[in-house]
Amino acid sequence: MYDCVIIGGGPGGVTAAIYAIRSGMKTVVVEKIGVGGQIALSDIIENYPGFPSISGLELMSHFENHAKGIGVEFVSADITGIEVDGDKRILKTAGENIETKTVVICSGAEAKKLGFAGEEEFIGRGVSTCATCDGPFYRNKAVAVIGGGDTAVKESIYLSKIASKVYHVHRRDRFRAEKVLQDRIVTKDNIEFVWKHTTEEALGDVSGVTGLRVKSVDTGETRDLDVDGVFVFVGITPNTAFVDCDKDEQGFIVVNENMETSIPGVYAAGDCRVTPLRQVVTAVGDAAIAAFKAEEYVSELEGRAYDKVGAQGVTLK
């Protein structure tokens, strides 16, 4: 039986593992695909302290090397459910179940689909949610970007370095993105803003996408954009279906200031939880707290108690 099982190998999951291992807990990270999470797909990160500019893949390689260097164990499995049996938390998988005293959920979130005609049909054949992954396929071609938040603006800027033309489609007349990103995108000569338009349909044939039909919010008139690729950045959906705990209406896990879920001994950190900000820096902060509280929980199970000694740490009775 493990002391702590961490679900997810992104920034939060790796951070939780580092803290858990350093506190002496028998720990494992369970990751469905591979270490890195969604952030590994980001072209450039410029707001993580200590790294003025670094790719997501490179940053996560530092995380992974740190964790493996201190003995963090990683296993590949898909968690399908969590059951409580007394002091045990049983993680259901397609293979053998995993037993643990505590769980830290760092399962993250995935790109949300917009639901326009042709979106599903052309996924992987012209419709994408990852500019870093698929952008190079559209070198010197025209593409469309849909969305108005930070991710949409950043990816539009990235694609402007590759594509000959970027149509940026947004249903409103202004972006929600950070001011610094808005200032940066307006300097790109090959980005054309298609304000106050919704996405109607991805056009194409057996070869893939050949265009994008958009509709004016004001007039209802449609317009066809001559593009070879469509990149959708309209939010995220949390990967939390496997756990039955308190969530908000979108499925994000509700936690308290200690990252505790409604299930004792189960914690959540990072993008999968209800939070006003989803960034690498907030995920690692959440995860450090979650692992720390998980260790306290395990200690209490073993009949130990801690006295808090200011901000400097704890003293074992």
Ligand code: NAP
Given for the second form:
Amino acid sequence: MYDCVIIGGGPGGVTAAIYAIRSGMKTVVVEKIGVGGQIALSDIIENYPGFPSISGLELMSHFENHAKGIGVEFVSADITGIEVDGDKRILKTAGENIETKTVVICSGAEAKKLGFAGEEEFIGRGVSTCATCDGPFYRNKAVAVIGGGDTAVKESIYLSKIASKVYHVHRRDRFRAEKVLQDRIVTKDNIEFVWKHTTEEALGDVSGVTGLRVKSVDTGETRDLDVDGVFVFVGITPNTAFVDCDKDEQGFIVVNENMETSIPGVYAAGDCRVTPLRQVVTAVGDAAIAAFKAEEYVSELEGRAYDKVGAQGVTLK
Ligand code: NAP
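With the form predicted alone in hand, show me what the form predicted in complex with the ligand looks like.
Then the entire complex follows, led off by the chain already shown.
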């Protein structure tokens, strides 16, 4: 039985593992695909202290090397449920279940869908939620980007270096992205802002997307943008369906300041939890607290077991 199982191998998960193993807990990180998480898809990170400019992939390779260098074990599995059996937390998988005393959930979040006509139909054939994965297919072609948060603005800037033209569609007339990104995007000559427009439909044929129909919020008039690709960045949805604990209406896990969920011995950190800020730096801070509190929990359990043995008159070591 493990002392601590960490679900997710993004920045939060790897940090929790580093803290957990250093505190002497028998620890494993369970990850669906590979170490890195969503941030590994980010072309550039400029707000993680110590690294003025680094790709997500490179930053995560530093995290991974650090963890593996001190003996953190990573296994590949898809957790489908968490059951409580006394002091045991049983993680359900398609294969063997995993037993542990504590769990730190760092399962992150994934891109939300917008729900316009053609979005599902053209996923992988012109509609995408990952600029670093699919951007290179649109070299010298026109693309549309939808959304006004950090992700949309960052990815629009990235795509402007590959595509001949980027139509940046947003439902309001201002971005919510951080100021430094707003200042940067307006310097890009090949980005045309399509303010106060909603998305109606991805147009296309058997070859894939050939256009995007957008609609003015003010006049209701529609306009067809001549694009080959549509990138949707309208927020995130948490990967938390496998755990039955207190969550908000969108599924983000509710924790207290100790990162404790409503299930004793189960903690949550990073993007999957209710939090005012989702950054690498906040995920790693959350994760350090979660692992620290998990270790305290395990120590208390062990203390309890020790007391029980003592009470039964067994010689104590
Ligand atoms: P976000 O901040 O939630 O922004 C979502 C954007 O999509 C908003 O501009 C929103 O418009 C728009 N939107 C939502 N629903 C829509 C709809 N139905 N129709 C049209 N537009 C819609 O999401 P995010 O950009 O993916 O960021 C998620 C989290 O990760 C945030 O906490 C963000 O700060 C963080 N992040 C940070 C960085 C970084 O480098 N610092 C990079 C990426 C992400 P409104 O503005 O009108 O609401």
